[in-house]
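Next up: a single chain in structure tokens, the form predicted on its own.
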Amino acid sequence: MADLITTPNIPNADDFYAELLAAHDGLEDAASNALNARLLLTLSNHIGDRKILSEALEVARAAG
């Protein structure tokens, strides 16, 4: 099992961030929230490791 990576790990992160913002462009709040939920579930399924997913939830909650 791998450990959760919390250091920058996305090549061209600024480009990805711009793409993420563009995906939300023009959406109402409910549609934007639904997009975030679908993205989260898609990526969580891809990761598949419950330990990593639980750790990610803890890190995200503590940061907010």
Second form
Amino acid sequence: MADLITTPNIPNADDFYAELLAAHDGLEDAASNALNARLLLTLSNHIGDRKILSEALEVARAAG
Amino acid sequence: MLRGDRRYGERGLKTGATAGLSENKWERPVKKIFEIPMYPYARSTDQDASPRARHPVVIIGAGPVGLAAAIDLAQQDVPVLVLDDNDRVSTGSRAICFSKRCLEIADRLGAAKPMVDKGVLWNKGKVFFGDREVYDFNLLPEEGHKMPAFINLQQYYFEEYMVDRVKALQAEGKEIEIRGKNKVAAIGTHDTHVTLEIDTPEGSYNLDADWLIACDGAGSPTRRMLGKDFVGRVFEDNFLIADVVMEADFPTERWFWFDPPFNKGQSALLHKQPDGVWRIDLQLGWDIDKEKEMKPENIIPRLKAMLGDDVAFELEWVSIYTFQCRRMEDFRHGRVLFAGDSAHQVSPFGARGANSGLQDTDNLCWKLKLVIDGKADESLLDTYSVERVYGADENILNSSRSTDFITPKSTVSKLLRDAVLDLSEENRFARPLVNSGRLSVPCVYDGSSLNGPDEGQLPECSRVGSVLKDAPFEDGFLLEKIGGKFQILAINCAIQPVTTNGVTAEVVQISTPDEAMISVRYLGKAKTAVYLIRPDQVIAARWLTADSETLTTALKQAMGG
Ligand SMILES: Cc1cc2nc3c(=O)[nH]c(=O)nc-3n(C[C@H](O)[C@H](O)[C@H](O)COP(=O)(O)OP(=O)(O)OC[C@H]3O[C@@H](n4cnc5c(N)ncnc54)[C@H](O)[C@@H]3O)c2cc1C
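Structure of the form predicted together with the partner chain, given the form predicted on its own:
Following is the full complex, with the preceding chain placed first.
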């Protein structure tokens, strides 16, 4: 089974980041938080692989 | 844009900060280059001429961009006059980072060697977040280029070497002149020419110009006098910029701090220039008292907090700036052409100001030469505006993104920014998202009306509209052999020169068994290739093979049809 990818994997990373910020344009903090949560769940579903999701949670917790 | 510039006196600042430097050290018997008049006022016969004198091309502004335009035109035997309200190079450094493309252009203009010799080469950097170093990097520049990816050099040296080049051209008998203390006070535009009113220490005079290039900087009086727009985004932030002279053993690296302990909630930058001068950028926030922040008693403690108490330093130049990302809608207005900061402004993150200004004149001057010689229609100059507006938009986009990352504008953008930085320490994937300025690379003129046919089998990096990528060639480099005129690269095939409208595209023959890097960058899997190159080293068209008719058609198109 595949491992969590922790090397750069998004082509045109700056474009992606700008699109991510643009998605939040004009939102109040609470609405932004809600958007982030929806995005997280959508991406998690796409990944699907439970092992990878657990590893990703671990990475996110460790970096804070 | 610089606001409230201030340069400290010869003796520097007599404060505790200079402790450790001996008296005579900070006395600085040697004047800085920007304290010496480089083109002092001298009366011109134009001031007594009647009827008034007429010049083919007048350039307003002897900054990096105006100087580049003047040299480029003089090299093509167009007589050129530069007017500047000052008589010396940029006070204080301003631009410090010059990109490969900018240096390649300066090389074609005969001024790059002293820049590269003097400049500081660097590839490494560190990123700090809070009190942690989150990662370091090495940019590992691509091999096989004559010019480095970029150098750090004070803007005043950059300008000095350009002025030296102007003087060398004068010595060769070229008609190129800089008039110091000649301030353009009024401009009258006509269908066939432009009339200028110029103030000098000895009163004012008028002259006519067939063409006017406005390189008069961000505050462009020309733009104002013509009543033209300048729209875009103003970033609500202030940066303290200090060039300090110190004998510190910081490495030759770019250090960038997000939210450091010595500048809470803001950012900071430390970068080396020649002569032991260091550039320090400290973000101050929006709601500040500029007058107060500019006082030495406020600046010194800020710098000491950053550098440590025991580092002796002297301030060379200090200023507080806010910045904007904006451009004119059109860079051509009849016989007036705008280039450099007068046409567009970006935030300094990514070093795109002077660098893109030289790309403007690179694009403009050959077109203007063809129009002046009657070999191309005036409408060719409209393609200058179209192509460089495209470049300006790309620069504005990139520098706006860097600015948004460095100074997040909302709670959520700060949240995401900090998340990227937190992740970047242990996870390489987050590092490409860290944006403290993206290296300036030339845009590709995709879709320009001057572009001829492209050939998809040839490498993507050399597609039509891109600047020719340098490569080792014979005993030097490809870009040394190309530029300043239309040329055809014939790789592994025999091609004859073609001529249209009195313009000839000469042939540079290359056989790749001897030229490995050219093969990679220009052939890929193909066996032969033909490239048509514009005078600004931009690829106008390319084929696997081409006959004279095909080449002539493309040459015509590259000259505006
Ligand atoms: C803090 C800071 C850092 C920067 N860092 C970088 C960097 O690392 N890399 C980079 O590429 N760029 C950088 N820039 C931008 C760079 O300094 C400018 O883009 C560059 O100077 C623009 O050149 P210019 O010739 O268009 O205009 P300017 O250099 O502003 O020159 C305009 C000239 O016009 C003259 N003039 C004005 N009005 C008149 C008049 N009425 N009559 C006659 N003459 C007149 C002025 O005296 C001046 O000499 C930085 C800028 C700042 C402020």
